[in-house]
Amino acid sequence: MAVMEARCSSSVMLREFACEQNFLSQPDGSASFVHGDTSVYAGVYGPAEVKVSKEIYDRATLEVLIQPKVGLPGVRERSQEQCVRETCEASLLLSLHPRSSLTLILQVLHDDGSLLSCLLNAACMSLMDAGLPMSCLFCGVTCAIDADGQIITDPTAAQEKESRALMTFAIDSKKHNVLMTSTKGSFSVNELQQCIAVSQKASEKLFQFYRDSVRRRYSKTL
């Protein structure tokens, strides 16, 4: 399992994160991703046959399912599923697999803050492991704004609870553009722009971690 602690600058700090790919036998691609004490498993199935009712003639159908640690999925999980699905659809070349289905299942093992960004990172690593064609990679970065207006990257659950605003961004690997945004709380336009800039800076470390993790994995198999 690859492990890394990232500090992009004095104002941008990420908790230690780790990843392991291809550790499940049933899915076509799988990955585990850990942000501090937040951990997620991801599994991808497909391309496979799709139900007629869900068939799209010019591209693959992508379904995202998020399972909480305990209980049944609720409104929060449905919202997270939409965010992950929109991000994956923006990066996957779904037109190469028309009239087929892709299923991405994400299992939350523990939530200690920045869960949506951890889900996004686990999803990207599992899609990579499945060998699915993508126009770019993506990563998730969560920012919180505390009562004093300070920006906290990769906040813990306690920091999220004390913050007045919480934002998660999906950043692409090509030009560091924002693919998806999820926000909660009150903030100004300037604060939003600052959080985007901080997230783009933090994404550089995550993408480097992606490269190092994959390089380490294949250097062992070759």
Second form
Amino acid sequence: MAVMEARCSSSVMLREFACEQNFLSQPDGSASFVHGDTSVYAGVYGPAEVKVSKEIYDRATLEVLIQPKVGLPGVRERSQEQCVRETCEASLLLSLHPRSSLTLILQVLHDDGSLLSCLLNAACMSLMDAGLPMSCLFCGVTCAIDADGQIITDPTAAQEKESRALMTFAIDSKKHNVLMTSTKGSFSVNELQQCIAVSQKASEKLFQFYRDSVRRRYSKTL
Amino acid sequence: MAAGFKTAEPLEYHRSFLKENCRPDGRELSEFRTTTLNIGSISTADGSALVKLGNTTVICGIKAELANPPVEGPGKGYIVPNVDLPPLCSSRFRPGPPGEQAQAASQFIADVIESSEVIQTEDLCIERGKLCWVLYCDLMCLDYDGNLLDACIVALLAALKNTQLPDVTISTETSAPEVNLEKRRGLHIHKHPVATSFCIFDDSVLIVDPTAEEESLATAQLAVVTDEEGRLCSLHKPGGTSLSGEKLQECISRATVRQREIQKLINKVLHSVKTDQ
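We have the form predicted alone; now please give the form predicted together with the partner chain.
The complete assembly is shown below, putting the previous chain first.
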């Protein structure tokens, strides 16, 4: 419904990103998120009935499934699923739906770098679309440190390959604190602090985009 | 009375200890459980180590096989880590294909090997484009009482330091590899990565080396991997409640101290193994 594009200038460079919510008819919430050429679809089902073996008596069970573009999900997808699930669990108010299940399905359409951050953004937009109660929003930002020590935000696959270190952060909308980190390559403590600062700056742009895209969507329907 | 309290209100039970800056097992907040290390525990493997962190027990065996080098890197070899969480180690694991935790742990170990460059895959090449070593690093948990990742990394590092690869020559006449089992040499270990795991309780209290019970009650977990130069090889926080910059700094300084302790321990055990022979 609401499609929007944003190009960021100034110090923090992000590729063009776009989002469309509620474009699938069957799921309770859906969203597509595009970072440059990286593209992900997300669908949420729930709160629905839960399998007895997975039932938790005081909160909802969240299941995250990541489907790669080709082939079956492997060990890498499992590790990404864990990151996305625990981030969503931290922001969702799961105790409001005890003994029920939430299923989040993420389909990768194309990976051109910063995939994990795109998955996180798509997840957040689809949870928002499903109208699930959340304590805060979150967004994903990927930073790469190239051979010269320069920090590149939202790198492409080619930039990721050339980088010395790669970090993905999930940042919450309340205090811009770090919810999740996942890193690759070695780096110093100072570089880590710099990357966190840059990601927090970039997250403001993403949250502004979230706000604008939701506002645009609802102002159209009214 | 205390046992009943623990069963009925486990979170409240832990909180009452944390308020006094200690933990139910008598440890301080930033204190590790006793780490015991045994190197060369499996005589049939090319390298092995057994690590105990309190009750948590992980055994690592390294098996070397010959293979064709990968097409995308003809001058490289392979390292294949695999973490197994059998039903034996805890009631939370069921028989069958590896669960999410085991797969996520395997991926974490693979990422640490790649990021820290503990072994350069170029060292595993025997003849460019023709022959290389594959190191299968099998990590099996025998007793699960929390902090699996730290135990796995120590076991892996100690087993790699213990690994002795046989000498391989390619005969000029038949171009078949000839393995000389008598003549063995150790691997070149470039870096010594060590993981330190933390749990966050009630969004604020930071504890190190959590037990299984503490892990299940915590609101977030994170693992910091550092090498001997104080560089970070991995900062793995899969989610959970957020962490402030100062707390993160605290975690990193604790991790560098732990790295030194573990490296000293490994060297001491390796030394005692050598003098025994």
